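This document opens with one chain alone, in structure tokens, the form predicted on its own.
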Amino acid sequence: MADEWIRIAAPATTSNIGAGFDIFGISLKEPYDIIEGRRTDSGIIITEVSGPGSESIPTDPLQNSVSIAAQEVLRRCGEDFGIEIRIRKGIRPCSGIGSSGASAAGGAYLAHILCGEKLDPTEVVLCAAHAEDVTSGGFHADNVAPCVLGGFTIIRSYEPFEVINIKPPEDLGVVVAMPDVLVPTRESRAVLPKEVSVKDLVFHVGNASCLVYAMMTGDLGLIGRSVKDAVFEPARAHLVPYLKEAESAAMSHGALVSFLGGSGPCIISFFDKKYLNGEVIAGSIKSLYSEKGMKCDTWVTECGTGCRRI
């Protein structure tokens, strides 16, 4: 394996999903990053970064999510070999669909393969979360957990760390709309309130509980009714132009629910694949932004399986 290049697809994710701030996450089938690597004698080096937003991504291994996560895997496995890394971004940074999380998870998963898969999946998630802590200003695993494990994930506890993995309903479709605006994770976290009211706490617990039940039972209607956020999306709404108008457009064209993806600016809409293909929802949001003089990229996708070797 010393000279063999290993290629990993690390998918986009959406986190928070209404009331589940820093707790809920879903892996998406598309878009995804491709992380390539091969063993070297020593040291981690990044020899290539390409794709959307690549000009803003550091190649210094001490500052890049891919290499930081990979190094943490090597440390946990007690390995001292090096890795040469190439990164092809399919997920633009500052997008709200886990760009840094995909890099971190892809780097951890790559090193995990190169080390002979010595770690259990939760340890791989923790190695990726370590990189998020360094680069995003906080230890959170709501993006890296679904990126590694796939499906719908719930962080039950951070201390001690425990993550639960649920397979989402087969008919749950996802539209991703990414308006041409950047929302850095550090900036979006800085605007959040430090305290919440008991009323909002009760509201979030009720909706979060019902969303988990709906994911497990396949109740798409209940999923749509349970993706509610009284605290975090309202605090971030001003960072994303025309957010509420875009959500309204999606809902008027058949979405079950439409909400801010992660820290933004991506807008996520769920739909029932039995009745829609999602293109009409994507088109409605894209048209809205076009009328406002803004570019907006869209993907019509579904829940994915997490990091995989390709």
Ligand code: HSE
The other form holds:
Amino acid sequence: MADEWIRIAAPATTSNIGAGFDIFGISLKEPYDIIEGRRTDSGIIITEVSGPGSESIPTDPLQNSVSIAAQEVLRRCGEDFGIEIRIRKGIRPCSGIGSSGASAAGGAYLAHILCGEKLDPTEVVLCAAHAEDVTSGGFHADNVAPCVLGGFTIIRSYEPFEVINIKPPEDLGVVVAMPDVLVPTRESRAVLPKEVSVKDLVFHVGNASCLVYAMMTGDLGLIGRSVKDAVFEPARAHLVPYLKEAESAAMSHGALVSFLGGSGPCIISFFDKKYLNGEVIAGSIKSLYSEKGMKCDTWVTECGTGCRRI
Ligand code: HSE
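Please give the other form, namely the form predicted in complex with this ligand, since only the form predicted on its own has been shown so far.
Following is the full complex, with the preceding chain placed first.
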């Protein structure tokens, strides 16, 4: 027996956002993955993986983020039916905009629907975070939380797990620039320091607190001033060619702030939609990489919803 296909859009997300390493995340309107699935009698199988970078994505259900997350939902719901899965990647792996997170969240959300939506949204996030743990080398939910819930998310605590969801300001525009270099999350986490100084801790708490206040009050100027990272981006900067030059190009073309997206290599720039359309920022980064002989894809987008049925 095989049932009707269900289709889920699972959006890209940008995480860390300055001082909120493994804590802050925002869901983006574009790009997104499409995860399709239908209920079968038994066993999870992946019958199609297509789109950018799909050749590197395992189809073994024990190694794939979509199926691992879906299996975790079935386990929590006490269900033992099977699912046939098709994955259409819109987000290239190793991009820093939550490619594995979108797959994991999309898989969890798909299984959640197939199970009759028995779980609360936080449990769906946890099922997706379990898949991130298996495939990315660390239990972090800062991509899967916004991917499931939408908007701006804050992980208050991992144990016990608690996530807060805030609607970002309407005028906040986002430029995503993806230079043609692959940065696996596992490798990008391996270069991080194991300890931070009190000075850096104080700096991060101040900026993180103000970023939350600015997101809630719609103070875009304060958002620009509060996206600051004294620890993680500096440790990773060498993994992304011309990162500082790209951020400077964005700033000199009107960005509020420009920073490393998640574990890289994407460069994220925020802008005020009231005054700019963002294309000029995207163009400045694209030109920089073109001058250096590198391809760079860009998206001019905004904050978006979480996973949705389409
Ligand atoms: N917070 C995670 C990291 C996100 O920076 O490693 C991975 O995309």
